[in-house]
Structures are given as C-alpha cells and as structure tokens.
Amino acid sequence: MSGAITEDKVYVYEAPVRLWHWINAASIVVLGVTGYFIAYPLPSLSGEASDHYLMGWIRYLHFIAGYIFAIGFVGRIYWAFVGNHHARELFIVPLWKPEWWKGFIDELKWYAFLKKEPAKHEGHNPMAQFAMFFMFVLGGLLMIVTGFAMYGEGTAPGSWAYNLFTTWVIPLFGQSLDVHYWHRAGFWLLVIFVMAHVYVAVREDIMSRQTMVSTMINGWRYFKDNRKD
C-alpha cells in the first residue's frame, strides 16, 4: 500500500525575524572571517606599507558588520515585545516548568538517536530554545560588550563607544587584554554553535517531518505525518 501524507501548518516566524534572521547571519559571517585575520594577520604585503590598506579594509569591514549585528540584536528584543508569541522564544527559557525539562529531555533522546519518532513543535523545540539563549543570546551580548569596549579604546576617550563600555567594560574585565580574550572566546562559541545550529536545521528538515530551514524563508512551519492507509 501507498504511504499518505497529510499536511497541516502553522505561521510562526513573521515578517521582521525572517529578515533579521539571514542578516544576522551574513553580518556573523564577516564579522567571523575579518575577526580571524585581526587576531591572525595575513603576511606582510611586499612594497612600502602606505601602498597597502587590507588590513584597514578588514578591521573596517569587521566594524561596519558589528554595528549590524548590535543593531539587529537591539531591534529583535524589541520585535520580542511587538511579535507573535514565537518571537519572545528566544529570549524566554521556562527553565521552572517541568513540562519543559520533559520536552527537554525529549529532544536530548531524539538527537542521541535514542528515539523514534520526535515531537511536534511549533516554534523551537525546548533544547534549541536552550541553545539560542544560552549560546546565542548571551554569547551575542558577550561580543556586543567586548567589541565595543576594544572599539572605544581606538576612538579614545570622550567617544560614545568609550563612554558606554570601555569605562566599565575593562575593568569589569581586569584589563585589556582579558577583553580580548574574552571576545576571542566567544568567536569560538559562535562558531561552534552556528556549526551545530546549521547541521540540527538540516538534520531536522530531513528526519523530523516538520520544515525548519523554508520556515526561516517563508514563516510557515508544515508538519507531515506519514502513515499506512
């Protein structure tokens, strides 16, 4: 017999998360790649130094795309409070509801192959949701603050950049040096978890008969139930 398939949607990501979305992740792209040769500079270009701008080319194109990214990070907290309910998910982790925890565990077994048949989610699953704040929210925060705390180190005193971060941000911190580190690691964690972010998106279209990556394109989550008639 044939397999049927019955379809049922559900709009979940609008308009607004949609466009931040994909230019978050462009501005995530340039600003991991031009973040990269900061901390390893290519090698030496030969002919005289003023002949040669790369290195101001790439610091200039790492800050243009973390003004992006610190803009679209304001402006998707306050489409949490304008949006739909899936819109606050990722700021809001109901870490004190044990339906949670159950769903969480849930989809703990799902990825480790230890189940079947996922559950249905209509926005994100509760270990996604976990990800996204405590990956993305607060690792997105971490580089927000340390990269405008070294920004206002080079326009120095007096700048806004300045004012409102390095003041607190480096002591904060200890020193210098520990921003940077401190910015440096959390490159790391986000390219661990836009790594881990892309393969689960993947993994999921495939194998959990719900859309994920062509919801973040046209909103609409499709569920699909295959069964034997």
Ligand code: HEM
Contents of the next structure:
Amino acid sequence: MSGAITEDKVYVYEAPVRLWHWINAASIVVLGVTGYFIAYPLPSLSGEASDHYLMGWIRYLHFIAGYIFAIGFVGRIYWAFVGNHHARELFIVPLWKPEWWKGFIDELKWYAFLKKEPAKHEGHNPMAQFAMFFMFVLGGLLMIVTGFAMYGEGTAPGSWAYNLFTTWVIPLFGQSLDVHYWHRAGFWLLVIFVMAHVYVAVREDIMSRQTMVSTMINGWRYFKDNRKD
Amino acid sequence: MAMETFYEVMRRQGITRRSFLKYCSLTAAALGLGPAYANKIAHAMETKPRTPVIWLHGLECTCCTESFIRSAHPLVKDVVLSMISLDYDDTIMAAAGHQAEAILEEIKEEYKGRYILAVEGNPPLNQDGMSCIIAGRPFHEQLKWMAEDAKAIISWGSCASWGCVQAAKPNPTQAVPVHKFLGSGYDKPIIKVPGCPPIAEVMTGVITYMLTFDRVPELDNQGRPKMFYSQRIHDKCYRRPHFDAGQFVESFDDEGARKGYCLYKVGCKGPTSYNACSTIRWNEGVSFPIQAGHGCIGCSEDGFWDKGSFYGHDAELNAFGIEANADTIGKTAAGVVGAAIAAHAAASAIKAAAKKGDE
Ligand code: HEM
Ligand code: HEM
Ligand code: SF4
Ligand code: SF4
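Condition change, the form predicted alone to the form predicted in complex with protoporphyrin IX containing FE (HEM):
Shown next: the complete complex, the earlier chain at its head.
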C-alpha cells in the first residue's frame, strides 16, 4: 500500500484482474438497468400478448448478466489466492493496522480539501478499499445470494439454483417478498457505489500523483513524481 | 370394544357403499394418483381403525372452517365431515359445554399418540392468554395439553401457520403461530396449510391424504405440503403471457384492466406467493382474485399484512427493528451522493485552477 514509493512505475493489476474488472463493470450496468425495469416495468405495449416478449427479454438479459457477474465473482475470489498481493486487497481490509487508518484519515482529508496533495498508493487507497469491500464485495454477495434464490423460484424445486439457494435463503430473509426487497436495497447500494467509484477514479486520474484508469487497462501504475511521500 | 374403521363410521353416518366407492375414486383423482389407488384407499378405509380428528379454535375468524365446508364436491364434503366432525370441533359439533370438553379428555386418553390435532387460529400469550379463553381457560393451555399426545398437528390457515392479522404489528395480544408456540422441542410433525383462508380442496386434500394413507404428506422445508404449495401463483397464472409481453394494468379502470393484462404494476404479489389459487381456484374452480381483476395480496405468505401496500411493490424493509422503504432511501441517497459528487467536482476544479494560478 502506501509507504515510501520512489519508483516511476509498478505493475499492479494482472491481466485477469483487469479483464474481470471490465466484464464485471459491464455486467453490473446491464444488471442495474434491466433490474430497474423489472422493478418498474416500462409502459404497457399494445396488441396481442403473443406479439411481444419485452418483459421476458429484460428478465432473460438480467439472468445472463447475473450468471456472468456471479461466475466472474467466483473467478475473482480464485485469483485472490493465486494472483499477486494486490489481488487480495479487494477482500482483506486491514482494519486492525494503525497505519491503514492513518492512510484512511489522510485520504479523507484530501477529499475534504484539507490537504494539498494526496499520498501515493501502489494498490487501492484505503478509502477506496473500504468502499470496495463493504459496498461492492458484500453488496455483490447479497445480490448473488438473493438473486439466485429468486431465480430458483422460477426454475422450480429440483433445479440447482433452487436446491443451492432458494431452500435456505427464503426462510432466512422471511418470505419471498423480503428477498425481493433486500435485492432492491442491494441495487441501490451498488448504484451509489458505482456513482462514487467512477467519479473518484476519474478525479484521481486527473488530480492524484499517479495513474488510475490506465492502470486498470494496462496494469501499470505510473507515478507522476518520485518524491518520497 | 373393537376399534371402528372409517368405513364403519361412514356407514353409520348414512353414507352408502356406492357413495363410499365413488368417494375413494374422487380422492385418488384429487390427490393426483392413478385409478388403481381408489382400491387401495377403499381397502385402507375398510380395515384401518379410524383416526380421530380434534379441531381446536384459537384466536381466529373461522374463515378456515367456512372455506372447508364449501369444498367443491358435495360428496367429498359429506364424507370428510362425517369422518372428522365426530369428535371435537366447537363450531360444527353437536355437543356443547362440559360434555364437549369431556370429549377432549376421552380422546387424549383413549387415542394417546394416535389422534390428529387440527388447529385453526393461534394462541395469544399476552396477559396470560386472556385474549382467548376456551371453556374458562386460556387457549394456549388447551393447545399445549392436546398437543402433548397428538400424532401430528395441522396448522390451518395463515393464523396457525404464520400468525396472520392478529399477529400483525404491533401484535397487541402477542399472538404466535402454533409451531413457534410449541417450540423446536416439539417432536411431532406440524403441517402448515397457509392461506387466509386456505382453499377448500387443499384442506380436504390434506386431511383426506392423512386419514386414508395414515401418513404425513411430503412437506417442503417450511412445513407446507409440497403437492399444493410448491409453486407460486405467478408460475401458473393465466395472465402470465401479459407479464412476459410487458402488458400491464397501470390503474384499475384503464384499458389494460378491461383487456385482462397482468396486475404486477398494481401490486400483484403472485410472483412471491406460494399457493394453489391459479390452478385449483376458488368456489368450485369458478374464479380466483386475479381472474376477478384484483392482484394477489399474498395471503398465504408469512407476515403478509406487514409487507407494505397491497397495491404496490414498495420495498418495505425491517432492518434492526427500523421500518424503512428501500426505494425511498435508495433514491434519496443516490440523489444526495449525486449532488455531492457534482459539488465536489466543482470544488476540485476551482482548487485545481487556483493551484495552477499559484504556480
Ligand atoms: C449487481 C447485481 C444486481 C443488480 C443491481 C440487480 C438488480 C435487480 C433489481 C433492481 C431487481 C428488481 C427487484 C424486484 O422488484 O423484485 C432484480 C430482480 C431480480 N434479479 Fe437481480 N440484480 C443483480 C444481480 C442478480 C443476480 C446475480 C441474479 C441471479 C441470477 C439476479 C436475479 C434476479 C431475479 C431472479 C430477479 C426477480 C425477477 C422477477 O421477479 O421477475 N439478480 N434485480
Ligand atoms: C459498474 C461499474 C464498476 C464496478 C462495479 C467497478 C468495481 C471495481 C472494483 C471492485 C475494483 C477493485 C478491483 C480489484 O481490486 O480487483 C475497481 C477498481 C478500479 N476501477 Fe472500477 N468498477 C466499475 C466501473 C469503473 C469505471 C467506469 C472506471 C473508469 C472510469 C473504473 C475504474 C477503476 C479503476 C481505475 C480501478 C482501480 C482503482 C485503484 O487502483 O485503486 N471502474 N472497480
Ligand atoms: S397477474 Fe400477478 S400472478 Fe398473474 S402474471 Fe401478473 S404478476 Fe404474475
Ligand atoms: S390469490 Fe393470493 S391473496 Fe388471493 S387467495 Fe390466493 S394466495 Fe391469497
């Protein structure tokens, strides 16, 4: 993480992490848009029911993107085990380390315009890491668990999703409607995460002392200066 | 005295052999079994000693009994009633007062571990159970006492299964469903037959299955018979093609309502309700709420009174005891974050410009 970085550049995000990031981002956009239209369907179409399959396609897209999101999520967890140490930052937030908290407060100050200059970070800055774990990782897990539980309701008893998720998720949350409501709460959580995340990524790219967006594209973190801190 | 068989009881109640056999084939058909089962059912009822059914009434509105006695086939109704009204059901039995209470004691002793306890309604526990007194005692005492020696319990309706309206917030009498009242230590099967009320054919189907086959129907992991509760209203709804097409009733008196479009946007809870309404329907299969143009309100689901409006899907959440509408909070939070981002971006731009100026 932070500390004294004097190199010009470091290799941070390996190819699988970068590939995953963009596939994941695309799947979430599709999930968010189609999910919204499941909750608040578009105005009714006229004509015969047999002429249309609009809601059907929206749900179908949602489920395909859901599978991609979930499989990607599992793949990303696998990569945390075999990838470099930056690959683990997403899942392990060192809340027990005082220096991490120092970095977190430092970052807060930078965002509150109380500091002229941010610290340099090889991997994620502590604030980003915090949001990535508590909003994205936990929120994503909630969406996968509730999503596949609802999916299993449609594919009926005996299907893998029903056996693996529906059976225990519905009683855990109360009843089927509660599962839908928590899935919707998770939707809003992720909407907020994505808004903040994209803003911060672009802003850091412009204003921080290091590259951001290109790092998630080519894997290299370039530092704009080689001062110690 | 030798134990009476069901067949003997029915004959004594004036049901002819012809009607009895007809009843057996109807039952086999109703339970989705092949015609060969009719003989098996007949044989079982001719040879097995009858199982007494005790039907207790706690805090409830009697809609389950009302539904039950309107079972579609008059013959089924007569036979099933003749089988179960023998013992104790304080709504429809002949005996009353001390005589009636004596029946309970007698059955509990004589048929220890061999009677079925059907419970309509639930026990309220506040004020020592004062909100429901049966024969001078709180209902919960009677329930516990009769549950001790039962072979199995049937929880009729949403009251006994989940709590229903008397358990809706703030639940002033602290009404609790039967399985919660008896607790996890209770070792006999509890069969939940939820609905407000349950469909008559579902009720007679469950009880007939238990009496004729002398076993508990296969249950899902929440204790509901799989044969009636394994699918949602939405899965078999005849308006489903309109849902998939994206054709919705937007308000109750619009063009879509006249054309019979899907009721999702006016709050139909069919997608989250496990019941047999869209297959068996109501009143001898005449109709069911969605067919009459009103969305499902989810009456067979746990806590359906407390899940927000019947006319929308506003995501009411109850997290850590705090009631909240996820959509309202979500939209507000997203708006606030959006505004904050815009303001922050503007401030950042100004700062950056000022810094450039300094250099
Ligand atoms: C980032 C992830 C996701 C987002 C933002 C998202 C969003 C949404 C939203 C807003 C709804 C509407 C909720 C309602 O009104 O009932 C919904 C429904 C649903 N989602 Fe997701 N979802 C996500 C992931 C998933 C996943 C991984 C699955 C698994 C296949 C899934 C399956 C479903 C299902 C089955 C429904 C209900 C469809 C229906 O009732 O017709 N979702 N989603
Ligand atoms: C739905 C949209 C998105 C989601 C859910 C998302 C999620 C994430 C996650 C979970 C990470 C951590 C990666 C890891 O440690 O493996 C990350 C990193 C990153 N994302 Fe996104 N992302 C999204 C869209 C975007 C977009 C549109 C951009 C570009 C403008 C972007 C730029 C970045 C950058 C630059 C990083 C690296 C941050 C750092 O080095 O600290 N993301 N994103
Ligand atoms: S009316 Fe209700 S149950 Fe029927 S398809 Fe529409 S949402 Fe589903
Ligand atoms: S359609 Fe829904 S609300 Fe109506 S009786 Fe059936 S389960 Fe209950």
